[in-house]
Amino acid sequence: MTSKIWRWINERIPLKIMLQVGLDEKIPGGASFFYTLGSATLFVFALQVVTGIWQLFYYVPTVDHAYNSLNYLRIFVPYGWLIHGLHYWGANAMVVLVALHMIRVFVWGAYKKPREITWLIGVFLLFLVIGMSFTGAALPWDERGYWAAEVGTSIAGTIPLIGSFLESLLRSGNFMGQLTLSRFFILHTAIIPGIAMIIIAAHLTAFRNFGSVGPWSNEKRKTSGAVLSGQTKLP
């Protein structure tokens, strides 16, 4: 039954070809654990989206009920503790994975021509991940969340020329309160994830256009250089 449905859909929409183009790719030099960092980051981001949407059914973005609504989710909703835990630890894991992925890219020289755009998009994604982590920390509006937002916005206020504007923009005024929480909520749940999805699509497109770079590339360049200099005899 399932195969018949799949065949019927695939005859009208080329899903099989689309999946092959999107997922199947030969990696020169063979598979490596280091190549999983980017895919792991994408998986964790998808997990954040799913668990975040689930929490939206219970979270109340007000200074009076934010913390209590999360406590209700964790204590009384079946498996709510699991959903919240996956979202909380997934946020920390995503920051670590993005940092490791960028270190790998930098060490292997994947930022060089013609992959400069891929690298720059990745740097922008790093800032978006940090932004999601920062805005998400304030949403429980407990003591830790409040002071995380207070310190973070105060640091933004020290930036020359535009500091006071950024601080006022993030706080939605001169003081921390309901408008601050509302602004962090919309940034964390809609604006930053929406931008991230678009940038991720651009990042994957640029990556698939030029392919992977790894230690095998350096060995290939060394071998080519030795051949051209006459140090290696061709068979």
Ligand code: HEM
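Computed from a predicted structure; not experimentally measured. If you superpose the two forms and keep the largest set of C-alpha atoms that fall within 1.5 Å, you have the rigid core. Positions refer to the first chain, counted from 1. First, how it differs from the form predicted in complex with the ligand.
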The other form holds:
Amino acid sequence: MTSKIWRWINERIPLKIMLQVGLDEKIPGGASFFYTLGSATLFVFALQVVTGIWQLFYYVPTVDHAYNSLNYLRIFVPYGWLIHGLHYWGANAMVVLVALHMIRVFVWGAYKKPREITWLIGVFLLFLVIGMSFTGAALPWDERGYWAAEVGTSIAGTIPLIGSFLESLLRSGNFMGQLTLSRFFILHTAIIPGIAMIIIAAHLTAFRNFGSVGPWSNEKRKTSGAVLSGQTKLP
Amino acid sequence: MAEIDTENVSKKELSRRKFFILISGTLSSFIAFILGIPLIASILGTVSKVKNKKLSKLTRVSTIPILKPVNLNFATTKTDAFIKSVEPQDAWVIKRSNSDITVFSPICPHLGCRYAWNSNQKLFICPCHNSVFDINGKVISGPAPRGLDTLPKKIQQGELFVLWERFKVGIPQKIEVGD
Ligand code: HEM
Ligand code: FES
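Can you give me the structure for the form predicted in complex with the ligand, which would complement the form predicted alone we have just seen?
Expanding to the full complex; the earlier chain stays at the top.
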């Protein structure tokens, strides 16, 4: 019965091939758990998207209610503390994982030809992750978030020539206020994540084109096959 | 694109593959299930509300006329989720003496309209379905299933305070409706 339905679906949309393309990944022999750091980052990114959307059921981006609405989420909403906590610690984990992932692809020499663009797209993703941390921290509009945004935008203001313009662009004026929070909110919830999703897709497409760089020892490279097909061991 | 050549892999290799697919599928579903609980509960679960139990100041007792119902306005503080706001309300106040005061909710216990005091007939009359009540709130005629609802009140240093409450309409019992 299930195989019948499966066949019926696949005659109309090539789900089986889509799954194969998505999941079956050929990697050189000697794979290690270090290869999972990119996927771990991707998983936490997905978790941030879900918990972020969920917080929007309660959070409001106004200077007089932002803090109260988050307190309400944490104290009165069932499991609100957990949803908020997952997003908060997920943000921290994201930065750590991206750094580890970057170190691993650097050590393995994955930035070299023909993977330069994968690396460059990665650098762009690093900036986006930093941008998410910066804009997200301001959203509770508490002492920590407010002053982090004040200091951060002031730093932008010290850039020669374009500094003042950049600062007032981020703040929507010379001083911090409601429109600053609105800007940070829309950057954090729509613009940066939207760009990130497209860029991640490009990152993965570029990565898949050549596959994983694999170990540097030629001995280990000889065996190859599907993921989890017998060569996965600790480093 | 890296194609997996399943033709040339041994039987042992294939069953190992199936096993890993099953394990990762099961683990992923398990994670999704555990994560799903707080997400669904936060939407479906009843949110614990902050009950508003604050008295509102009406007026000085000495300014209320004797045995002549007056409609007085007052401000209530309302908490809607995380937003506190002030809402205007009103009530009918009847003073018999400085210590004997009744405060009626302005909402008709029939189906929720606003009734008013008719000073010619000396009766409370509801314009919606003609429920008529006497000065003590007792039903004289009309479809109202119970008398007018009194609101809790308190006299403090010559000032009259009232607690704003809502009651279920259309039934003989006076049952408070929480927010
Ligand atoms: C949002 C952040 C990021 C996500 C979600 C992400 C995701 C991934 C994934 C899933 C892979 C394939 C598996 C792997 O080899 O780990 C990968 C590969 C790669 N990533 Fe990232 N990445 C991110 C940031 C970065 C950064 C900051 C860099 C470096 C500047 C980078 C450089 C690379 C390179 C060079 C590869 C190819 C590795 C190889 O060929 O073996 N990525 N990324
Ligand atoms: S609502 Fe007052 S009589 Fe029906």
